[in-house]
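Read the single chain below, which is given as structure tokens and is the form predicted on its own.
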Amino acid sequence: MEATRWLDEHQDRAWRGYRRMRRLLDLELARELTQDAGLSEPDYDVLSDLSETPQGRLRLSELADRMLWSRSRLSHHLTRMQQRGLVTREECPDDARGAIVVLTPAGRDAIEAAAPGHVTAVRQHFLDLLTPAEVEALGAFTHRVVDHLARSRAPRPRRGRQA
């Protein structure tokens, strides 16, 4: 077994700082989104993803994948959003078990009203605190980490018994 490679002082400071920043930033953005627009972060994510599609529609399974949620968890959340008139669900024409999530006019109004304040908060609490070079570096390393994690999450072939 390989020996543990502990973090050095600089790595530990960076790692702990990142974790604390992420928690505080997520809390502040969520608080402002709820206070200013009456939306939760998952509400915003659903509405934002739907609003960025040409027809305001996505398969439930694709939306769940984008959000890194289970279909069941997303389905429960969508039920609450449906009750508020933000989205509807339709049967999938090519898959009887599938569903299409559709952005309603009220949902479009909600995301259009929330987006300017949310972008302002993202800028105020994060992006405007960085230099252009730091933003460029952030984009590069976040994509590298996301690509690495996506590869590690990819389904791996199962090893069968050998005769």
Contents of the next structure:
2 protein chains.
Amino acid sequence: MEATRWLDEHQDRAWRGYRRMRRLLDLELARELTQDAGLSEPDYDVLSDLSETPQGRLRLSELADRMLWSRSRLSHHLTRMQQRGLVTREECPDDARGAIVVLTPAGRDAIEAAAPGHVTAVRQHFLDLLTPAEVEALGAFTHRVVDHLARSRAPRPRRGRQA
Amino acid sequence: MEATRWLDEHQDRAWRGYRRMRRLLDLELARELTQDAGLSEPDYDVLSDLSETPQGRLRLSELADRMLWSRSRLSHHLTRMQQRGLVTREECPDDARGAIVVLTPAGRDAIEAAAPGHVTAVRQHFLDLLTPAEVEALGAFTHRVVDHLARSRAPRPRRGRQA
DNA sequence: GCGAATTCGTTGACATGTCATCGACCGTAG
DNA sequence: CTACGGTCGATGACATGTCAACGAATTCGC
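Please give the corresponding structure for the form predicted in complex with the DNA, as opposed to the form predicted on its own shown earlier.
Entire complex below, previous chain first.
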């Protein structure tokens, strides 16, 4: 077994900063979201993804895939959001197993009320503190990392035993 | 009320990339950590912070502050880790209310066994995919954001009504 | 078509995190 | 010394996330 390559000074600083920023940013964004709009971050994400579709409707599995959530988690969460009147479930005409998640008018109102404040908070506590070059770099390397991870977790596209 | 400034194309790309990377990276790192070392990420973080102190012992509140966890969350988590033999609690001589969290030999073994693989995974799925300039930029802006957030959440250092 | 294997979404049990509250203890003002 | 406000850590109730299993429906191989 190889000798472990530990992080050098720069990498260590970056990794610690990344984790600490993540945590603080989450706490602050969640705090403001709850206070100003009565939504949790997961609530916001669900509503946001739904509202980005033309009809405000998505197949449950499609939504779960976009959010990188398990179907189980999404199903549980939708049940709770449904009780608050933010979304509804409809039957899927194509596939009798399926469920379609639908944004209710109240859900639409909620996301539209929450979005401006949330975007402002994201700017204020994060994006506006970065130079344009840093924003550019962030966009570049995050997508690079995402592609890399997506490739390694993706089920082999077709044909062939994996693992 | 002001017109909301939405994110421009670059910011939107960066923000989406950031969130997606976070999620995928978490999933992958947690998966490997569980599989290879039988630890969750929170477990690893607790053990890691403890092992970085000279004696492997920290006051509970001190550990909670470093990790940005609530005392309650840490107390619950320690109870579970204690049952697995990774840590112990000792009385605090200075302050009879206090508790000192102590890394057990088994806990030390666990973190030492887990660390090489974890660091390798962090490199492989993240840091090694970044150029040195990107690592530098990441270190710079994350610390800038952390300072900004820490300032806004910090109780006013001394003297004076806040809020 | 037909049957086996797979996918879909739900469910219940359980693990984890949050929040409010508590008893114990500390520090300080008087 | 003592009373009082604040801190410390634990706890129980509850919200949320994970995991395995299920019934129902679809798809694939023949």
